[in-house]
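To begin, one chain is listed below as structure tokens, in the form predicted on its own.
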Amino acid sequence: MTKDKHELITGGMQFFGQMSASATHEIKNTLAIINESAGLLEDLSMMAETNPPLSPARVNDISQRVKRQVVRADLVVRKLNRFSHSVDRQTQITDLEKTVCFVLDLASRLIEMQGVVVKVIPPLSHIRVDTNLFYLENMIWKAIETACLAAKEKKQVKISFGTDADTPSIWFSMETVKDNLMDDLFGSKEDDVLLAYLNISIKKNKENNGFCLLWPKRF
């Protein structure tokens, strides 16, 4: 195996990783609100016994709890089922706005935590590229990630697409920036090598706070 790799598959492995890591995190906090609400249930169910009827209202709540967090387990179990298939394929027609938007939903809790908020302006038509879904989801995150820490003051960050369908590019910008760090984005043999997998190139505009991921021209 050749050193890039190895720092490929390296860096996958700890994307899939730090992605299955926060989904399992949520599955395991709503596991333990559905088990508080099973022994509220069971309190109450021996109370009965020696005291006047359950109230239907406070059983209902119960109930209602339990369901909203079936329903957000469901939905974290879905999330992270679409992220294991991304593995499927060696290449596909990947569209970037639907792809920016999941990433974005699969490590909602990460940004979160970082007190980020995140918009995206959806592009004037689909833009899409022949890639390997998986190794763009992590360069992706890792281009979230980056403009999130970069965030300072104001913490923003607006993801648009580029106009010019043939050269895809995906615009990264930041209300406020800390002090020198676009001058040292994306500069790890890891980055290197996974934007070189992906054929993509990093653009700065240090003047607008920003950076893009952008794809070669296709004709």
The other form holds:
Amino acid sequence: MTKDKHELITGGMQFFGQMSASATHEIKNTLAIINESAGLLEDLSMMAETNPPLSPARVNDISQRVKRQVVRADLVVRKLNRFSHSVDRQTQITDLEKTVCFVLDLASRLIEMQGVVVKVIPPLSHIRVDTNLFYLENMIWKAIETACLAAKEKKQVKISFGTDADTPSIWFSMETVKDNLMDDLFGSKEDDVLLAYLNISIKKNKENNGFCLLWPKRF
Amino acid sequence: MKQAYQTLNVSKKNSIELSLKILLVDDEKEFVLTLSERLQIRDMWTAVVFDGKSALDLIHTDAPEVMIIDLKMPVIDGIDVLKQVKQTKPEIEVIVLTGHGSEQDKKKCMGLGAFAYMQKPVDIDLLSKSLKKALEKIKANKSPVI
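How about the form predicted together with its partner chain, since we already have the form predicted on its own?
In what comes next, the whole complex appears, and the chain from above leads the way.
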């Protein structure tokens, strides 16, 4: 195995681990709520032996709480399952906006932890590229994570898409960025290997506090 | 001023007879409100906040004896809350209750002075035992040395 391939696979595994850890943490939170709700029902039924009878409304309220958590956990499991299938094919035709929205959904908890609001401006028409879906998701997450880290004060990140259909691009812009941070964005060996594998380059735009993932011009 | 800490005090069956003020800090609202109600059923006085900043504000106005905190919370996480509590109010005992339980996190929290480190979902009896031990430690620290 070449050094670059090793770097690519290791980075991919870290990404997979990060997303899985976040999803399983959320599932654990839903299980904790279900556990406490069951415990509360047990407590209330014990109390009902000596105190006034347990109100049906109270039981219904707890039952609805459990149902909400089952729906929540089901959504997380669906996301994780879809993510796991990203590795099914070496390359596939992939819609950029849909992939960005999926990564945002998958990593919503991690983004929320940083207190950043991310807004997606949809493109006028679908932009599709033939690529490896898993590593594209990996690159998009790196870009989102970098933008969230760079955003300061208002902590807002806007994601938009280039208008030139022959040169696909995804733009990440922040209202304000931390001083000098724009110079240091990307540039690690791992970033370079991933970008080269996906045939993407990074274009920085200091004036607009942003950067983009840029695909080569199609002929 | 509205009383921050409340109890149900309706059943003696589950009571562990604690006159203990407990502050629960977790951004999972349904979890923390349900856990709070269950502790109140066990005759404990509880208050609930949903973020680290509110917790740090409350310990300066109406300090609890024990805090139960989650680790992963937006903006100020549980580790930062633990650090600040131990720096400013070291007499408060902190129980970390998290769904994200790595050995590394546990080591870090215990090193920062946490009283206990527990995993979600938690057994209420184990949590109650831990709270009782925390109370015993607080009482022992308060009793005069002869």
